[in-house]
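Only one chain is given next, in structure tokens, and it is the form predicted on its own.
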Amino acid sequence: MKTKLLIILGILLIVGWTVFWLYDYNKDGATKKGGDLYQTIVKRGYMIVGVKTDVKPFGFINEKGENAGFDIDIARNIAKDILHDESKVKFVPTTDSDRFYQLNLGKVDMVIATMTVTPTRQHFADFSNAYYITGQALLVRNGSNIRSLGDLSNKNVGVIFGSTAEETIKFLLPTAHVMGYKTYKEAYNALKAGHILGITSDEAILRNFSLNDSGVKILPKRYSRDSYAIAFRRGEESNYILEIVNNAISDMDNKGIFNQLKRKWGLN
């Protein structure tokens, strides 16, 4: 009898937590797909934005436990433009491998997370105008005999799952042994430990490691020219907010705000 009671209590507890989670999640209104996204945000009173939390200087958690970075400041500027208050943003952690999942399942309104625009990705999301230009680079240990991407033939090179770098390295150097990692920190630790001989990713992201660790360096060659943009769900619901956001991006550019933010986060 006691065992049956414990089982029933366990089931009730699971159901209770499930109902609570669904209520807490649905009350944001990000799941209400099909309606106009701009109107949804205005009615809700804040934006829900997918951002990185481990990629300095674009999106990370600072010493105060707060979201900070270049992408975070862009989100706040857009919130100021749409809702007249830069604090009206709820930040949701996202990674390269789950950005489209969170976006297309309605967990976030938009993704501002070092998202490179590619023809393939344009089949799965609508993108704003570019707000940052970068290029794929290679990070190696200081003293390494790796001088270029070609030196990694038949050797281990690290990438982040779901990143454009994963596609590029497989195209440019199919003989490389590509090792995938969930986070940049994991890839960096693997490089330091000698499990891989290089990390290929956007130069702007890799730069933070080279600035904070004299034991690694970025090789000079760039293997692509990539544009970061803000991703929205495909469809009519995003048409108007895309127009608003593109106007906000143009306004930030014309007012020199992007240059100010680049200086602030060491991206010049």
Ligand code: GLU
Given for the second form:
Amino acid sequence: MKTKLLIILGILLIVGWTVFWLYDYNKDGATKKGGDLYQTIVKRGYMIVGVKTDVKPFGFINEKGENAGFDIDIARNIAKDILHDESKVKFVPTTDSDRFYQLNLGKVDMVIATMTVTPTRQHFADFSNAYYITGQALLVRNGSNIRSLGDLSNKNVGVIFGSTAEETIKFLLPTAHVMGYKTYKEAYNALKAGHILGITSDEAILRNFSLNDSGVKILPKRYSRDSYAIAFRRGEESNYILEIVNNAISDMDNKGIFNQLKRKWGLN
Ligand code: GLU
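Form predicted on its own done, so how does the form predicted together with the named molecule look?
And the full complex, kicking off with our chain again.
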């Protein structure tokens, strides 16, 4: 009797958990994996995009509390293309370390978040054509005796967890003491406090710090070539939307929209 009751209770628990999981999974209209993503977005009436919220000038929260930046404007242009209305985007905050997780869990339709395309990442996601090119640089304090990456051997250098720079520095300079930070703010504070002697990341992101603080500077050398692209879940569901988004990217390029946006956000 007791065993029967336990079995029934167990079954009820499993059913309940499954129903809750399905509800939670689809509650904000996020994509069911396997369907056609383009159709899902059109039916839903808005796109769900993973973006940065603390990376100026690509994705950040402005003084009005709104998402703003180069990546945000690209998302709006794509919404204009797909849904004929640039306001039809729901932005979901992502970080370097949870971008793929959010994408693969179906929490977002796509990620537009300073995402560099790499051969490893191409195993896990489908990427659009590139929309911005930058390169890995090193930010140091003014007056620092660090003149190149090599000078950081046996020294502390900061990276953002999950960034391409984290992998590159471990490859280029295995003797560096690589310190991981969740946010640029934390890494920057550590640099200012002298806990680390440099931060290595994309030049386009680090430039914002050197523009706003004469106490730091970017060294001239670039250690990689990084192409930013939009990431989609890997698989058939993304085939059609990839075509649409790639067309939208070439269109924006031909119409000079990328150049306009670069000027607007002070990018090279
Ligand atoms: N582009 C680099 C990456 O995709 C860094 C991005 C960032 O820190 O915002 O890993």
